[in-house]
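Presented below, as structure tokens, is a lone chain in the form predicted alone.
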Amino acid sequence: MLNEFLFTQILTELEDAVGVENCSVKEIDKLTHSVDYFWLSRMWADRGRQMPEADFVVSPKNAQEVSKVLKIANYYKLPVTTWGGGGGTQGGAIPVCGGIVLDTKRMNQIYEINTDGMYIECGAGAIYKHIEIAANEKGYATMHYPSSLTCSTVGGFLAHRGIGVVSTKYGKIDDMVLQMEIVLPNGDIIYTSPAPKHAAGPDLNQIFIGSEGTLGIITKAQIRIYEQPEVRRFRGFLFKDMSSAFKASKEILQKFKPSCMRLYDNAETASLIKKIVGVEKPGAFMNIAIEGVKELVDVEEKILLETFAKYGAEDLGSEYGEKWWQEKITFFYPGHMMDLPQCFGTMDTIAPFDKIEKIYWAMKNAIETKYPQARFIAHFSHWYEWGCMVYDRFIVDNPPEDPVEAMKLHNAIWNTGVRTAIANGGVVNDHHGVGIKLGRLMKEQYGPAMQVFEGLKDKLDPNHIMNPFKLGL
């Protein structure tokens, strides 16, 4: 707790660093930076409890101003939590220790659209939809289309290793970034190498991408752009079970990469897909998108139909697939997505092909057996040549009204689900990040290897001011 004299002294220094109008101690600003999309933060506030708040909310415009803020924070040993769009689900942006919230949204400039180098250079505070629009105006695309495209920032996606619906062909956000500008905890401004593939030591990009603001603050990035595909075709299929779908998908991915692959378990097909897409038959629904040069897409579509037919998939044609594409964000709108007062969570577990279905059934059985008030549904939305991720959800329609009891139930279900995934060969998280929600499970995931992350933290952030208690650090 800062005394009034020291509080005022720090406030004047921060105002000098970023401008009086860009430094706030107003209750409304602190309140709006205390609740992100993390279920516990929303529930806690909804039940009338106060979330932890920052002492100061600052909005720097560039790396130089970020550097000044971090030097002040280090001197006074104040925690610093970076805030992008506030759309994260893991509590990564919540200032649990007070201190400074550093809101990046003034760093939203688009500096360059380089069609020779095939990248956009932009500030980390840019809303991703805005850089997609800028690329579209030049005839290109970023090919990063997550559900939070319209409300989350470039830096937020980089901090949590975000992913979009066409990831199977184009990769995750860490595949899409070339170079980054980063401010280290001591205020030094550094740049990663100008090319992401090299033999000049470890790739610095991959040290800071996914570090959730615990090792430094990303302030600028070069994001790849792509020519718009000549054609994009959709195909919906209905498999009798998920085992057949996995075998078919594994075979396809050894031959070519569709841009989008979405497989829904029987429960989600019977509920969400029926409601939004209109598929009413029992089974596991899968939507595939193929895109690129027309001649190649023709060949890939032929291979797709022949391969899936071998595994008994019913070809539903293009209508259902196109409907899915048009409504791909609608799934997350109010009235379709789970919401308060329900208790819910998405675990997004990643694993190789030989483990993923086993993980699905083990998690479903563990959660629904131990917590009969919970439902477990899933779809498989991001695929690789070696495996895929399960977008695994639990839903409790009537959680405890008492916020403490609700938190205990929420965390207990997460413990059961994630520990079951780890025990069966899965990884804690694929693309939503770790935040404070899953930090306790990082050591269980990595064991003695956790000292590598802790060593980086101790060296780069010896005062441990950067986003404390996130990522298990």
Contents of the next structure:
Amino acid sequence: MLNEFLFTQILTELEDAVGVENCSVKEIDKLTHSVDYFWLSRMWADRGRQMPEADFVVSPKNAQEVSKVLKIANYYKLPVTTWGGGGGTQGGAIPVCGGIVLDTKRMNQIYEINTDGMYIECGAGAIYKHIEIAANEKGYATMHYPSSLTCSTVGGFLAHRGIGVVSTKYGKIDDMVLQMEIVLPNGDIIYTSPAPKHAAGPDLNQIFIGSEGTLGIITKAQIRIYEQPEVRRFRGFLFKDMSSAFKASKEILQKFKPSCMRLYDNAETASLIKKIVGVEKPGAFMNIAIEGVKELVDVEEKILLETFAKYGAEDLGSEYGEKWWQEKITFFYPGHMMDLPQCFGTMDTIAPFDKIEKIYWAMKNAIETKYPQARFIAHFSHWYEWGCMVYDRFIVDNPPEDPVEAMKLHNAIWNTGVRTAIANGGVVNDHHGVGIKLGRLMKEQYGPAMQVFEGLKDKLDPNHIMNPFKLGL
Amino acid sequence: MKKLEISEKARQQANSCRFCWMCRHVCPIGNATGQERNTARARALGVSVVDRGAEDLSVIVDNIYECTLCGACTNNCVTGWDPKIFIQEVKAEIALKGLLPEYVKTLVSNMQTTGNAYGLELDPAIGNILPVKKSDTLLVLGQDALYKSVDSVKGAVELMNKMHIDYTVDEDACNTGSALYFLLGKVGETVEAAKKAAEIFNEYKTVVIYDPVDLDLIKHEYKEWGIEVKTKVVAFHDFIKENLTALSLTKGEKAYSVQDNYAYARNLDDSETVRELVKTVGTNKEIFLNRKLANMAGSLLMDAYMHDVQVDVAKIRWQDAKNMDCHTLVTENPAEYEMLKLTQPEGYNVITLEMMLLENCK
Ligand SMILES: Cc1cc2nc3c(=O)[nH]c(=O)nc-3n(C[C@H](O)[C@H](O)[C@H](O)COP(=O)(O)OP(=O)(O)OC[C@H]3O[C@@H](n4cnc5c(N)ncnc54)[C@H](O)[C@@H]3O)c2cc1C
Ligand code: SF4
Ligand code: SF4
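Next up, the form predicted together with its partner chain in place of the form predicted alone?
Next comes the full complex, and the chain you just saw is listed first.
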């Protein structure tokens, strides 16, 4: 708790760094930066409790202003939590220790749309949808289509290693970035290598991508753009079970890459897919999109139909797939799916094909056995030649009314789920990141390898001001 | 115990809407300020937290007045929530609890003393061109045009004259209640102003509404407030369409891009009439976010208390125009016209619908 004198002193310094109008101590700004998309923060506020708030909310315009803020924070040893869109699900953007919230959204400049180098250079606070619009206006696309396209920022996706629905063909966010500008905790402004694929030592990009604001603040990025596909075709399939779907998908991925692949378990097919897409039959629904140059797509479609038929998939035609594409964001609107007062969470993990199905069953059994009040549903999206991710969710319809008890239940279910994933060859998380939600499990995942992250943290941020208690650092 | 005296509908929407940011990218204010509080979700969170007694109403007052009511969020929301509902109800509560901010009080007191929120006299340049003699047709220019947009009034008057229409402009009828509704929500004064305007309307056979924001209020809220308008109410562009033959127009190659006003495009579901008119004189070149998706280009009422932000709102719209090489924007809303004019980049131009027609009259 800062005394009034010191508080005012720091305020004047921050105002000097970013401009009076871009430094706020108003309650409305502190409040709106205290609840992000993390279930616990939402539940806490919903039950009339106050989430931890920052003392100062600053909105710098560029790396130079960020640098000034970080120098001030380091001098006074104030925590700095970076906030992009607040769309993260892991509580990463919540200023749990107070101090400064650094909101990146004024760094939303689109500096350049470079159609020779096929990238957009933009501020890290740009809403992803805005850079998509800018690309579309020139006839291109970013091909990063997460469900939070309209609410999260370029920097936020980089910081959490996010992913969009057409990732199988175009990649994850870490495949989509060329050079980045980053402000280190001491205020130094650095640039990663001008191109990502090089042999000039480890890839600096990959050190900061996924670092969740604990090692520095991304202020600018060159994001890849792609030509719009000549055609994008959908095909829905119904498999009898998931095992045959996995086999069929692995085979397809050795031949070509669809843009979107999404397989729903029988429970999610019978609930969400039935409700939103309209598939009535039992089984495991899979939606595939193939896209690109028409002649190639024709060939790929033929291979797809032949391969899936071998594994007994029923071809549902294009209608369900198209409906799914149109409605893909609807799944996330409040009231359409899970919402408070329900308690829920997405325990996405990733593994090679030899383990992924086992992980799914192990997690399902562990959660449903230990927490009979919880339902477990899942789908598998984001596929690679070697494996895929499982997006598995638990839902408790009537969690305890008392927020402390609700938090205990929530965290216990998470411990069970993630530990089961790790024990069976999975990873703490696939694309939502770690935040405060899963920090405690990072050491269980990495063991002594965690010292690599800790070493980086100690060297780059010796005062540990950057996003404390996140990422297990 | 709920702290806010808002309807259950408003409460439910605030409670649900606060968990989503799906409309963040369309909010003209959020896009201009980059502030987290300028999202529908943040406003809903604020309302919800106040309703639960965790914060005072005073905490959210300014943020409520940072909303233009443009409805881009409403249009974008697939759940059908309409943040405007709780925003407007909370405004009424702010007014009733005596928590109005000074900048709103000034505008409201201007209404009381001068009859318009800006506290302005009619510009002499238009004072003597307005036909005040009683006729069958009333042209309701609205307060934004009358007191803040000389160009809009001049254009409308010239076009009416070119169409040989015998019509009347009544200063009092221009206070439709839309300014008070924006400032105070639905309170007694707002409904009173609307009733007075309706009484004047009912003295005419035809009432032509120039500003879509006024038309929206008359078509939607008047009905809900039980205010009866017996006479025929028409949108200005429909009236022009009806009388188009009176203008000898020539069709050229010039490209015009419609800056859809939110009230026409989203609330009145009328984006095509203006385009039909564009096509009678030139070619229609769409700006990227158009019709229901249009980015709002500014509000004059808000300009009175947050000028810099309104300038940025308009500049962002110009950026859309530049990206698509849309050199001439056509607006139907005096507020957007004025804000776009103020921020017009070199080589680009904003004109009103009337100006477009007038420049193509033989
Ligand atoms: C409805 C909905 C659907 C979603 N669907 C998807 C999906 O399909 N795919 C997906 O990947 N995610 C999805 N998410 C999660 C979320 O969008 C991502 O986690 C995203 O990466 C968060 O970005 P943000 O800008 O909202 O970041 P925030 O939540 O503000 O921050 C996230 C973390 O990144 C840090 N951070 C933010 N900006 C920077 C920066 N410039 N430099 C350094 N650190 C920074 C913060 O400190 C925090 O630790 C969804 C979320 C919602 C609300
Ligand atoms: S209006 Fe709809 S899209 Fe916007 S925040 Fe509310 S629920 Fe989400
Ligand atoms: S009505 Fe317009 S200004 Fe208000 S929150 Fe919605 S989008 Fe933003």
